[in-house]
Each structure stands twice: as C-alpha cells, then as structure tokens.
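Take a look at this single chain, the form predicted alone, given in structure tokens.
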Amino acid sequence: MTPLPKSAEVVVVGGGVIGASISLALAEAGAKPVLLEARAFGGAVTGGSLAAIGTHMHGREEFGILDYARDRWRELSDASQDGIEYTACGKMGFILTDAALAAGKTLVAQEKSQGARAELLMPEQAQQYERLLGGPILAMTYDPDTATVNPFHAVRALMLAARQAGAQLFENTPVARLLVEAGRVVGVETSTGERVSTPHAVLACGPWTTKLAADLDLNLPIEPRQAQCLASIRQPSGTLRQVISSCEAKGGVDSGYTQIQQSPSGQILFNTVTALAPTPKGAEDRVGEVQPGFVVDSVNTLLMLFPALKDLPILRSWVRFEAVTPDARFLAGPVPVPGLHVCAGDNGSGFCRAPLLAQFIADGVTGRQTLPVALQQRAAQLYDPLRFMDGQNV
C-alpha cells in the first residue's frame, strides 16, 4: 500500500465524478494533486447515477456551460477509446397536460434559439424513435444530442487519466478535519491521524462537504436527498433507445421527475422521484432501502408510458444520497477561508457539469485561464458559493 504523502500542492476531498474530474484538471495544469476518498472511488451517488450528458431541459442559463461540458465528455470518450460507453442516444420528455405542452413548446424554442437541435414531436412521430411508447401523451420534446456514459467506467477513466498526469489517488481514506493556521488552510487530517500539509484544499464530497466546512464555521446550504433507482433484468438491445424523462421546463430533479433508459448491458433503469422527505441525521452514512411509494410510482409511470413492459422483472434497486442546494445549483469556488474551495451540490445532475466545474476549480486554484473567459465568468456567477451568505456564514 502506497503511504500518504506528507505534503501536496492541492488536496481534493471526495472521489466521485466531481473529485476525479477536478483531480484530472489540476494534474493537467501541473499541480500534482492528492485525492482522498473516504470509501470506494465512485461508490456513493456517482455509482448510483444514470449519468445523462446534455443540455436538454436544464434551462437557458446553463446551456453554454452544459454544451461545453458535453464536448469534454466526447473528448474523454475518444481518449479512452470509448471505455466510458459514451452513447449518443438522445432524450425525450413526455408531456401529459396542456400546461406542460405550453412549457415544452417554450423550452424547445429557447433551446433552438441557442443552437440545439431540439424538436417537439407528436405522439406518432415520437413512436418512430421509441417504438414501444404508448400512454396518454400529448407530445414529446426531443433532443438527439443527449448522451449517457457508464458512471463506473467514467470515474475509472478519469482516475486513470489523472494518475497518468501526476495525481495521487487514495480510497478508504476519510478526511476527519481541515487544518487551519492563521486563518488559512494548511492541510488535512485523516481519520487515522495522518496529516497532509497543503496550501489548497477542495471539498468535493457531496453531502459530506457540509460536515468538514462546519468545523470552520462555514454553514453551506447543502442538504442530503435520497436518490433511488430500479433496474430490470437484461432486455434485448434496442428495447428502449432514448433517455425518457418527464418534461422539466426549469431543469433540475424535483418530485414527480421521471427518468427511464436502457443501459448498454440491457437493463432497463428507471425512477420517479417522490416528494422530498426530511432526511434523518447521518442517513447519508448508511445504505438504506428504497421506499415502497417510490417503487409504486416508478412502476406505474413506466407502465403508463410502456404498457408492453408489464411483465418486466425487477432485478435490483439502490439508494444513495445526493447533495441539494436551495436553487438546485452547485456551490463552486473559493469560500472565506483562504486556501479552501468547494464544489458540491449536484442536485442529481453532477455528471453533466463535471468537466467544466473541474476546469473552473483548477483555474481558481492554479491561477491559470483554461476555460473561455465567458464561461468562467458565467460559472462564477451561477455557482458562487457565497450567494446564500448570511452574516459571517456562507
């Protein structure tokens, strides 16, 4: 086992898709980071993600950011010889009501004005793309450029590239606290008491970010939310071709949001988000069971859209905890403790933004300018971790 280094130029805390992406971006900038993950790499919400990549239904404000991030995912796919299973499958949003139809029309018009190939399809047109589609739909939004990646393979590809660029990565190494002297970060201490001195630390550990920040009197507005999913046994390739979701004019993952897709291995993956319930303290540290109401809602939605799947056997389910902010956007950037950056608050869509956020954080740490200036300024505005500032707390 490789011993922890005594010092590092940057320490990244958290080994999911965000932490792995930041480590790669820092290493490519020549910073030689050390990444510390409390458990297994990609084993928390990253591993439970459906990992959709694209701009569709995320709203206008982040369109340029997501378009840029999708290009970076394509580059990683090429560099890994598609070891991440990048699948440009497209995405369709189902519309069931007149109000949702009006919102869908507006959404498609806005995305087209920004260069997307989005369309509004009538039910018979939608069935040309998704032959088993049924149910009482009025229309479907459609974006042919949405893709998916294999979340486990993606994290491992990022880790491999980061190591090759000079990063050191350690799993099963929980960080117990940040070390501060004269008001600035000077290192981290692990749960076994080992210390790594560093002038820069990046907290990219999802809902666990708040615990480490709280020791420095930083009250980050991040709450853990239970994310759940069901998976069937393998079905013939092409049973489903697109990512199918409810039409979300404002983006984000709220109660009632549905996502259905077929993985390259053939499993049908599906969920319908239930109403937000208070999360018991420390729930994110345990692996819970899916809620019965979630199973019922998810199955009902699946069969409403795809009646032909009525005999689909469910193989497995899983629960993870994602980090949610009040406006469903990341907190990314420096906070009022010199040397400390945060990048957390995925709201269930961290894969979309990971490559851009990684460059944004790496640029902030190293002082380089690798992001286009317009995107850097946009990210600083949208993801400012101080936007919820209240008194002395973030």
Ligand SMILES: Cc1cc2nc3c(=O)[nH]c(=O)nc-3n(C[C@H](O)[C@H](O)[C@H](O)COP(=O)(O)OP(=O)(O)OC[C@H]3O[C@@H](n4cnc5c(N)ncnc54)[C@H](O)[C@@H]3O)c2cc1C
Given for the second form:
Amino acid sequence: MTPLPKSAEVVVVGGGVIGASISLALAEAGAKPVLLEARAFGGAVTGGSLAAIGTHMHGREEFGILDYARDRWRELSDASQDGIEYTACGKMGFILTDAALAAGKTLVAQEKSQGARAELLMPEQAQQYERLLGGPILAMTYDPDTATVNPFHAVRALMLAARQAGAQLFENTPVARLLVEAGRVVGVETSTGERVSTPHAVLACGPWTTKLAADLDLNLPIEPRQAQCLASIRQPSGTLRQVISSCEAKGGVDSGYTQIQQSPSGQILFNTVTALAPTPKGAEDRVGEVQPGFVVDSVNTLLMLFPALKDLPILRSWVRFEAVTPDARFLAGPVPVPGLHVCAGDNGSGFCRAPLLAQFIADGVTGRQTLPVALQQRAAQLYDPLRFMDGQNV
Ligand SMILES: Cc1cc2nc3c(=O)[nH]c(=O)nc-3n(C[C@H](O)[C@H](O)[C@H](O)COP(=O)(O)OP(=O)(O)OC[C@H]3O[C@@H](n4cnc5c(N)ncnc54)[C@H](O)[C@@H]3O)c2cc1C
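For the form predicted in complex with the named molecule instead of the form predicted alone, what are the coordinates?
Below, the chain from earlier opens the complete complex, with every other chain and molecule after it.
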C-alpha cells in the first residue's frame, strides 16, 4: 500500500463525485492534490445516484452553470471513450394540474430564452418520444439535451484522469481532524494519527462536512436528508427513453418529486418523494432503511405514468444521504479559516454541477482564472458559504 505523503499542496477530503471532480481540476491546474476518502470512492450518495445531467427544470439562476457543467461531462465522456456511459436521452416533466401547467410554461419559456431547446408537449406528442406513457397528463415539458452518466464509471474516470494528472488518491482513510496553527489550516490528521501538512484543505464530505468544520467552530447549515431509489430487473432496451420527472408548481424535492429512467443496463430506476420524512441526526452514519410509504408512492407514480409496467419486478432498493442547505444550493468557496474551502450541500443534484464547482474551487485554491468570468461571479454569488452567516459562525 502506498504510504500517505507527509505533505501536499492541497488535501481534498471526501471521494464522491464532488471530491473526485475537484481533485481532477486541481491536478489539471498543476496543484498535485492528495484526496483522502473515509470509505470507498463514490460509495456514499454518489454511488446511489441516478446521475442525470442537464439544465431542465433547475431554474434560470443556475442555467449557465449547468449548461457549462454538461459540456464538461461531454468532454469527460469523449476523453474516456464513453467509459462513463454518457447517454443524451432527454428529460420530460409530467404535468398533472393547472398550477403545474402554468409553472411548466414559465420554465420552458425561461429556458428557451437562455438558448435551451426546451418545449411544452401535449400528451400525444410526448408519446412519440415515450411510447408507453399514459396516465392523466395535461402536458409534458421536454428538453432533448439532458443526459445521464453511470455514477460508478464517472467517479472511476474522474479518479483515473486525476491520477494521470498528478493527484494521489487514498481510500479507507478517514480524516479525523483539521490541523490549525495561528488561525490557519496547516494540515489534516487521519483516524490512525497520520498527518499530512498542507496550506489548503477542501472539505467535500457531503453531509459529514459539518463535523470537521464544527471542530473549528464553523457551524455550516447542512443537514442530511434521506434519499432512496428502487430498481427493477432488466427490461428490453428502449422500454423508457427519457429521464421522467415531475414538474411541480412550487418546484424542488420539498413539494414532491419523481425521477424515473432506464439505465443502459436495462433496469428501470425510479423514486417518488411526496412527503419528506425528517432524517434523524446522525442517520448518515447508519445504513438507512427504505420506508414502506416511499415504495408505495413510487410504485403508484410509476404505474400511473406507465400502466404497461404493471408486472415490473423490483430487484433492489437503496438509501443514501444527501447534504441539504436552507436554500437548496451548494456551499462552495473559502470560509473564514484561511486555507480552508468547502464544497458541499448537493441538495440532491450534485452530478449536474460537479465539473463547474470543481473548477470554481480549483481556481479559488490556485488563484488561477480558468472559469469564464461571468460564471465565476455567478458561482461566487450563488454558492457563497458565508451567506447564512450569523455572528461568529458560518
Ligand atoms: C437516488 C438518488 C438520485 C440522484 N439523482 C441525481 C441526478 O439525477 N442528478 C444529479 O445531479 N444528482 C443526483 N443525485 C444527487 C447526487 O448523487 C449527489 O448530489 C452527489 O453524488 C453528491 O456528491 P458528493 O461528493 O458531494 O457526496 P458523497 O458522494 O456523499 O461524497 C462524500 C464523501 O465524503 C466521505 N467522507 C465523509 N467524511 C469523511 C472524512 N472525515 N474523511 C474522509 N472522507 C470523508 C464519504 O465517505 C463520502 O464518500 C441523486 C442522489 C440519489 C441518492
């Protein structure tokens, strides 16, 4: 086993899609990062993801960011000779109520005004794209440019590229604490007491980010939220073609959320969250159990939209923990401890943003400007980790 280096230009803590992307961006900037992952690379929420990537139904503020990030995913797909299973499948948002119809019209108009190829489809038009679609649908929003990637392959490809660019990556290496001298970060200490000295640490630990930050009296407003998914046995290719989501009047997971798609291996992957059960504190450290109500809601929604799948056998389910912030946006950037950066608070859609956030953090650490200025400014404004500052705390 390769021993941990005694020092590093940057230490990235957490080896999900965010930490892997940051390590790649830093390595490409010549910063030779060391990534320390507590368990297995991509083994937390990243490995349980449906990994849809695109701009559709995320709101106009982040449109440019998501558009840019999707281009970077395409480049990674090309560089890996599609080892990440990048599938430009498109995405549809189903509309069941007049309020959702009004919201869908607004969304489509906003996206079109920003250059997207979004459309509003009548049910019979939507069936041309998704032949098994049924149910009491008033209309569907449609964006042909949404894609999916295989989350495991994506993390492996990011890790491989990062390693080739000079990063050193370590699994099963939990960081126990950050080392601080004269008020600034000077290193990290692992759970076995090994130390890596560094002038820069990036916390990309999802819902666990708060724990390392709390030691430095930083109170980051991130909570874990249980997310879950069901997967069927393999179905013939083309049973479903798009990512199908709910288009809600209010938007976001809190008001109800559905995601249904077929993976390239043939499994139908689906979830519906209609009422958010509170996630108990510390739940992210335990193996969560899928709630029966979630299974019922998810199956009912699937069959409401796709009655032809009534005999679909479910193979497995899983639970993961997303990191949620009060305004459903990442905390990304430096915090008031010199040398410390955070990038967490995925709110259930971190794959979409990962390449942009990674470049944003790498630019902040290295002092380079590789992101287009407008996007850098937008990210700094939207994701400022200090936006919830109260008193001494963040
Ligand atoms: C069912 C489901 C569907 C989803 N669908 C989508 C989708 O379609 N599109 C999309 O964009 N997103 C989706 N997401 C969300 C997306 O998967 C996450 O936003 C993303 O994976 C977050 O990545 P992360 O690296 O921040 O977190 P994580 O993957 O949780 O990584 C954090 C890592 O930090 C490590 N860690 C914690 N503490 C320490 C420590 N002290 N020392 C070292 N390492 C530590 C953990 O072990 C973990 O590996 C979905 C999620 C789920 C569960």
